[in-house]
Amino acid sequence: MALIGVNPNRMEVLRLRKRLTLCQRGHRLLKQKQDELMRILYRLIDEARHLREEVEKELTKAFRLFLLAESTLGENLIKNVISFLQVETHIEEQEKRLLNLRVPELSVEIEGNIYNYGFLWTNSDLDNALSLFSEVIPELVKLCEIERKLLIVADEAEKTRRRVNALEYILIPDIEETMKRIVMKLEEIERASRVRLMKVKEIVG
């Protein structure tokens, strides 16, 4: 354990006593920031994992009825439909503060109608997985912001804990060892000095 380099005197001992008090709060409300940010993740991957279960099983869905229509209607007649789609999709970014970060807020909208096509050489396998796909891309831009809102949050939970095991590891125990080598020696002088009074009484008595 590594000392700090400080006087041995008292004024030192004040110092290092409030900066160890100034530490250990410090260390306190880090340690409440950590099991926050830990609640946060771990409510983030139960949100992240039911949601890409649910967007894994529409899209599943979605190109198992795509695929009947292709072979039903042929890959030519698919992509002539696909080609008369006028659908746009407009993802906006905003931020908002969750504890001290800046995570993102992602809002989508789709515009056009998907079913702008003529209905008589398709069929209901085709308009299905049209109709699955539609609804499932604001899914994929929310599981898109909950998966970067935990990266955001794992990566500060990570930087916390390193600096809640310095303190409580390094730091803290630093002071402490270094408050009490002073006062040893503290107390050795004051030893030292009162074995030399006493001789010196001695000598003048």
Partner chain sequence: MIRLKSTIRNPQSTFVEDKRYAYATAYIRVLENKLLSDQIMSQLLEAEDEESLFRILQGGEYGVGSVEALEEKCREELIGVISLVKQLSLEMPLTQLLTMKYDFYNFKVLLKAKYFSKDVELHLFDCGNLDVKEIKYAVTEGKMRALPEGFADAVRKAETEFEKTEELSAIDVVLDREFVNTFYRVSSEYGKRFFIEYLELFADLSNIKIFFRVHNQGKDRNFLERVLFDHGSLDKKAFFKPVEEFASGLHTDFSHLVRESLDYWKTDGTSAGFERLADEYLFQFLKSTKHIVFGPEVLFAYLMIKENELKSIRTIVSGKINGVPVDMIRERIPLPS
Contents of the next structure:
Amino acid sequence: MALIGVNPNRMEVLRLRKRLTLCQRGHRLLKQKQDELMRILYRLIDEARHLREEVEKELTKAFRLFLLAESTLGENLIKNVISFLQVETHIEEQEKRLLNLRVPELSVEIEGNIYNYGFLWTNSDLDNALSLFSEVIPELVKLCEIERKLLIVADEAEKTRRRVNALEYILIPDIEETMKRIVMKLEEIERASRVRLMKVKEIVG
Amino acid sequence: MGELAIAILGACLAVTLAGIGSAIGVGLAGQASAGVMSEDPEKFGRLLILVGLPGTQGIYGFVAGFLTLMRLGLIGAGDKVVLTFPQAWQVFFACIPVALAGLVSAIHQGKVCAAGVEMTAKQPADSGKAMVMGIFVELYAVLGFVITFLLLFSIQF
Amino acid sequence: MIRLKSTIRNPQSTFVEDKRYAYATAYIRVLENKLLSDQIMSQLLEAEDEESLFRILQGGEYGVGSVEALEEKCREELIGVISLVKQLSLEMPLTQLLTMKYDFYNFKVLLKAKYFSKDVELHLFDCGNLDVKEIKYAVTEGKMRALPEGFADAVRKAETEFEKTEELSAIDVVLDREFVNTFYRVSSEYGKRFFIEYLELFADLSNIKIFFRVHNQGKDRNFLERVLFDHGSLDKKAFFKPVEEFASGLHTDFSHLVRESLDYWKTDGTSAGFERLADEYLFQFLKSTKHIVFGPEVLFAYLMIKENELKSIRTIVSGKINGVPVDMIRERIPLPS
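So the form predicted on its own is up there; where is the form predicted together with the partner chain?
What follows is the entire complex, opening with the chain shown before.
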């Protein structure tokens, strides 16, 4: 535990006391912020987990159908369907504020006809796979957004926790300790001067 | 000599018609078995008899023609027979059973045998059955030949 | 899981035997013997792991060690079987009927590539009746005169339709329709009942498949009218109804297929079940060629069944290896017998 190098006088005690109250207030505020961040964090984790499960389930289904379509229709056909797709996916990023944090918000737009092929050389599995993919893409983007938010919030929570800890376990105890020392020192000085006074009285008297 | 010509015409018909039939029949069965063997050469043994079956009609026709010539004395040691007009026609008609029965039966036997070849391709164990089917058709060629034979030898010169 | 309950109508086509095909028919009979049996197919479906999959295939035509090798083998087999039936075919119309599908496919890809904004790698089938280079030249240079009758016309129609709608799928739609029309025309000229009946059945079943898929895609009546094929026995008007009404109003030899797969469609939202049943029905029709002693129909049926076998093997093996549930795979494997 480090002492703050200061002169032991009453002025300093007053100054430290002020600093202590400030620290305590800051600590309280940061604690509240930390709580809020944790709350958001848990909510995001929950959301992300749910969404991820859902997305994974849908993607598995989509990939299975696609695989079946690919193997029944043959590689050539699938490649031709895929290379001539006229679908464009636009993803836009906007910034939003969450507490004092900047978090991204993504919006996705799918343009064009996903069924851009004839019927004769294709089958319903391909239809279903492509429609599942186009449904899952917005969810995937949403998941990406949530996970990004999660990282930012987690990072901030970590920082806040470090600050709270620094206040709680280092700065505040340090100040308190220093104040105590100064007070003790002052008392010591007082006692010394009193003893000196008594001694002088004795000599004089 | 017109009489002799009629009799020879009969012999010729027996040989050629039966021969044509056999050629068509063997051709069909042969094509089919070539198809099988180009993918599965080991079947040669089983297919050989099926291909050969429609060929017998040609032999019957040939034998009938040969017998006719012998009976007419055109070949062999005997004297040349002098035919009357009815006799000539008798010889001619005697030749007809083997000619026609041979022609028609050989073609159909060819089909049956070709089908048998295909069957053998699918189920090699059943080649015997396929042969039996072919032999049933053979029967009618044999009947035709027998009648031709009997007729030829029952005509009195 | 639905399986075909009733069997197909007896082939109404009276086969006229064609002795010129004695060699070809016998050749094909041997090959038919080598097709994988349903038993092997179900063994494959039930195989525990990759190793046992390849063990089952060992010793046969598909005895290879890896998925890639199997893919390669399937490609080779397809090219091989097509060039074989082309060789065995003795008449131009038959060759056309056998390979027309691939020619039309190549036309589709090349035309789409021509009008597509980006450069794409072309995946063509080098097994049609027309040389790929010729088709490429004709399409890219726009010189259709060298093409056989029908193709140039079809390509022109597809181009006009594309210019009107600006959609690449229009090219597919037009050329698919032209494929069916050309098949009909060639088979009518060829005069064999079997091919005409096959096409009729094919058009009907394809139309029902399309009907289900158009419903699933959420497209409207006009679109449906545009993509349905001609030459089917069903009136096109029958299709402009809600699914259930359509199913109950159907009175043909194959209406039970539609009704059987309806529940499946309702719960799973996919018509894959019907597609399998329809293919099986079509194969049963093709299998009627087993009564033919000599005839070109045998070639056609064999080609179709072989193509299906290649498809099935690929589906089973890649499905199994990638952990697709067995029932899901089984639902996609039409068994010809």
